[in-house]
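In structure tokens, the next block holds one chain alone, the form predicted alone.
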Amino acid sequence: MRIAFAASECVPFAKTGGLADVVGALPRELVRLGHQVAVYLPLYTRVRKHLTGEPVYAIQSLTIPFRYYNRFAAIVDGGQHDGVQFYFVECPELFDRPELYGPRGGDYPDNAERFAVFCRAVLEASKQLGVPDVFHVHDWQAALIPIYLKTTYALDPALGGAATVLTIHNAGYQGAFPPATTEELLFPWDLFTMDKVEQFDRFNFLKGGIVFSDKLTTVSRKYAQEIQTAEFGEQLDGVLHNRAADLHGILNGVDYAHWNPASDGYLAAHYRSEELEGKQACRRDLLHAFGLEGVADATPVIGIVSRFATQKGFDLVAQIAAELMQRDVVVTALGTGEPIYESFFRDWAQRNPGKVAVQIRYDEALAHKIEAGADIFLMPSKYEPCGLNQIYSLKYGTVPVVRATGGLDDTIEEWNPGEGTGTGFKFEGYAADALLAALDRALTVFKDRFDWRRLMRNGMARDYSWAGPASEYAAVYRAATRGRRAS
């Protein structure tokens, strides 16, 4: 099967979330499978800086056009990695910028535009370099492809036969613009409608991309099914319930080759399930990185990789960290986010002298450490789709605690000490005490040398590789374009 990705993100170009990971891992367990994979993205000024030499262009010129005026894409030949395609939607004026979305905090004002001419240049890209049987767009940005196939593109004979799949990462961003977008984008005014991608007056790209796709998959089973409530939904609950049937929650998977402890290179030491023994030195390593020094062995760690939000659950964590201060435990957090928390993790580390250090920045090194030196991770999520650290930890037998949301409840199971089984701690309500009790129940566990160890290997033993989900995706491509040629 022939299979476009397009993308706003993708590792190693371009990341600000999970996004890119998936991106980076997925297409080439595809082509390991047998499949022939093309990703497309935008070239970004920080994706120039993996190019070497002169760019290879594969089109010199493509033609986009607005009311008023043209816009003009190249595509750059980006090569092949791991037997995966590249190509580079060029257009200097809307992608040379230095962040993907917009200035820290904001968006810019021209994105229905940039991501307009992205989507545009992938489809007139790929009547010229190969029609994949299925376009596989990730989130807002790239959710106008099916709308245009269904719409402007729908007599093309060239496209006709492509069926589309719509990935959700994460319902919250949806790209919603005025509604003088519909002309902008040259969309006839019938699409501007409640069946279609207008939702409380504004145009918007996740909810045409919902109602346009053949397929729709978002990042974890449980997110399936919480994304068609109103609790999770972000007022999109409606339309995914009506696609119920054409939804299909498929769990993130994660690169080993990366992350694995027994192999991992920004690692103090090396360590297996069967030889822990180099945990104890990435601890080491670890607290000496955040200047803890004197933590006794019988001191948990505890770790956070993440950014800082609310919807990450450190309103909670702000809740209960005097209480947990009372705790005989140690914190080290690595992330930034809003200002708000960020001003919350600096205060307590202040406070807290030799219990909390944080480094407000994201630094993939030291995220590999707290990793493999932690011995609980912490993640409190209010709503987590996916959810990668989770499963990073359970390699690197860093038992997680995580609120039941998403991908948390689907990856992490609730330590049963009568039975030996579980991989970590859970919490149900969204409530300070709910995750102070949970910690407490790690707390003691961790105690127990033989059960700590018995519940770290539990984790390190659970394979969430990407070889499974690749194949549910390739059912999902069958199924995608089989609709196509029945319609």
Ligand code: ADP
The other form holds:
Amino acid sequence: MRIAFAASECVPFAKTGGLADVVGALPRELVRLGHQVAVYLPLYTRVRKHLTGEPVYAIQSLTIPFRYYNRFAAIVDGGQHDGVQFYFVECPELFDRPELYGPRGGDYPDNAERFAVFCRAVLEASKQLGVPDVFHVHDWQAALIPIYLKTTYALDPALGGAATVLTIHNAGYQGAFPPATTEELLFPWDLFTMDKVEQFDRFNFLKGGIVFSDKLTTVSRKYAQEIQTAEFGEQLDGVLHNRAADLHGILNGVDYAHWNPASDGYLAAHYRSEELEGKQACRRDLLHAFGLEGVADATPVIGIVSRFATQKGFDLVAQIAAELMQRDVVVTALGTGEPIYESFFRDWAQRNPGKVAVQIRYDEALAHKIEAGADIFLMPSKYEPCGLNQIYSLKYGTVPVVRATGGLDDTIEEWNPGEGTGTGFKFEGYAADALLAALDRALTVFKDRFDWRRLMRNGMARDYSWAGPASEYAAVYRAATRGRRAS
Ligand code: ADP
Ligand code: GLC
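Requested next: the structure of the form predicted together with this ligand (the form predicted alone having been shown above).
What follows is the entire complex, opening with the chain shown before.
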């Protein structure tokens, strides 16, 4: 099958979170299964850095009409990488900016227009470069593609046969804009109704994508259930429930070529399940990177790598912050995002020198060092569609302490001391005492060297490679194209 991915992030070109890891890895695995895959990505400033020499244009100019003017986009040929063809949508006035979405976890005011240009350019480009059997679109930034296909392009003979699959990586980000967006993007006003794109008097990109895509997926089985409930649906539970028959939960895989302690190029030493010695060197290296010299071997190191967003549960950490300092632990945290969490971590570190250290930035190398050098990985998310860091942690023998939600619940099994089974520690309710209790269970087991090693090795033995999930996606693509042919 021919599949075109459209997404706002993809490693190694542009990343703020796990979406980039998924879009970087899944196409390669689909190619291995014999499919043809093209990935479309906006040509942000940081993507430009990956181009060697002058850009090679696959298409010189595409016209994207708006109400009072036209925008012009070009398609840069990003070449083939591991058999995957990359195309970058160039529109310098919209994408040549320092951030992907906006400053400090916020939004640029013209994001509706930016991602409308992206989506329409993907459709226009594919008419010249090859219409796929399936457009696989990711999150709200690409969700206009299925909307355009069923409205503006409904009668286009070239695009008519293409099916659409929308993957929801995070229902908390919907792309909701003022009603006037409807006419600015040249959509008819009858699109702006509750059963289509309208949601509380906003033009909601994600909702429209949910309504108009042939098939829907999200990134774990548990989250596929959760988003159909009022607690997790972010007000889209009704529309998601209506489409339950077309909604599939497919757990993300891991790219073990990038996330493997036996070969990870960012680490001070390598290790594997049968030969754990290197992990001690990684721990020393991590403590050094955070200026935490002289921590005793018996003191567990808690690691955090995260976007600092409300989703991630750091308000619970703030509630237990003082109490946790009574325990024999050190904390190393890496993240950026909402100012409130950045200042919480900064203050916590300032108050507890030698025990808590934080780096407020995005740093790929340090993220790997934390995965390898920490003993415990903390992820107390309020909700978590899949979560990749806890799965990376398993491979690195860094025991996850997580809230039992979404993909965290699907991937982490509570340690059972009697049986010696399980891979981490989980808590159910979104409550500070439950988080502290889970951490205390971890700290108790950490004191028993034998049990802790067993727990580490249980996690390291788990296999979350992409082969299985990629076949599940291929089955969804087949179902989506069958649906199109029948309609
Ligand atoms: P989300 O997509 O919600 O942010 P995931 O756990 O799926 O959560 O993925 C997060 C990804 O982003 C991981 O690869 C993680 O290592 C990376 N990451 C998050 N914050 C940072 C940071 N400050 N520096 C480096 N990598 C980060
Ligand atoms: C989102 C989710 C995260 C998931 C990632 C990749 O950003 O927050 O849980 O792992 O997408 O699917």
